[in-house]
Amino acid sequence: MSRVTNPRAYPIGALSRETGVNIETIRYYEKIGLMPRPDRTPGGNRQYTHDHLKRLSFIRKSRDLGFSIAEIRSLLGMVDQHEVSCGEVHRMTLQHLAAVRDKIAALRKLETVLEAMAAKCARGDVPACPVIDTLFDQAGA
């Protein structure tokens, strides 16, 4: 038997307007069980609820954050299971800013490396090109 949920729910495109996530993407979350499967009218249209609003929100400003999909996992599994720990999560955060900062240093090394190559660039029509010649150097490699 179908369930038929409250009239005010959410269709899918309101959702989607709503948290700013495409649709594909709101599917893909139900099918990996990041977001749990709405209830559906008679003709089969996905109803969302309050409730899936505030956790496609939650996913998307996680995401927007950088946290992985198996980091938004643990924290949902946190919530859902009620044993959110401000200690687990803390340490969790810290982790990823740990990353994030790996990674800007990271950037910074590429930026100083494009630099130097733009610099050696004269920008004329001459047959050498010192950032081509950069890229086929394999002593960089």
Second form
Protein chains: 2
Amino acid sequence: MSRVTNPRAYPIGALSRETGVNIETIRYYEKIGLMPRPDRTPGGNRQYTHDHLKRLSFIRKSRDLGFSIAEIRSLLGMVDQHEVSCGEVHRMTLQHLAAVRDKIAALRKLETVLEAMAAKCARGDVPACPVIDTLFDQAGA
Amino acid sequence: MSRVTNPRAYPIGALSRETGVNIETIRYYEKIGLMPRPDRTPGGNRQYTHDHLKRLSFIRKSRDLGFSIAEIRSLLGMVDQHEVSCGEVHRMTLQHLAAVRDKIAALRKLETVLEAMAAKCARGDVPACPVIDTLFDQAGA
DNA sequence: CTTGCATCTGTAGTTGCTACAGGTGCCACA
DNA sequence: TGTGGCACCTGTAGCAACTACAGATGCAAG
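Could I see the form predicted together with the DNA next, after the form predicted on its own?
The next block holds the full complex; its first chain is the one shown before.
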């Protein structure tokens, strides 16, 4: 009985390193119920398993893909209930894809406007600033 | 002396309508010092002038272009001090443009990945969900 | 003078974390 | 066996940029 801690368990720091998710963020995910509460050492330190690692990686990747916490919760909910409805997942993916495309389109417009503004004063310092003028021009949309 | 309120002044609701900025947001901008405190009616209601309208429109447009509150504060600071350094404004615009382009590039990548994921299950409901599988694949980056 | 919408203040909630403060656990090394 | 010191603990507050109340007044028209 020399070992009190499970040799196959990771402390939170290891999980953090492996997944690239901040320690505070891991605890935050636990608080909001996205990650299950892990076992603790007698002293109270969290002990994670490989399953936790897989789950956290899933969350991390989904976040990287821009899924919201709510969306991830819904995806994991299906996984947890062993009721992965591929149709539903597909629908969520497409919906998210549409949102991403909208965002790209909006940013492109923005890019164009910014380019135009920048181009106006590209010739150096002039008394009146064209960028400021543009922003102050007519009261609204 | 029949009129107590200035006929050339707008109440906050009118300013909101003209600029498309939420009433609560206008008060918020005042609280954080982005908008100056307007005069009040004897009863305490805010009375805005055309200058306020111009300034708020400026803020609105800048926000629409994705400038942060801090950036707008800096732009307005130059305006307020009658020291509009066109070079500095130009620099800020270009910097912001670069950030926008970075964001577009990131979203494009994301779009590609999401498309690929969605395409995998486009053929209908299959026992294992390819999207979930992709997200669960190998533990990390 | 009443009706009722417009405004008022102040606080709390949103999303997704991050950053403390002030305390313990754990483990290797002597 | 003791101790140094990093890892970890809880809990709270802060970030951006608002939004959403609650509960109290202002103001103008009929």
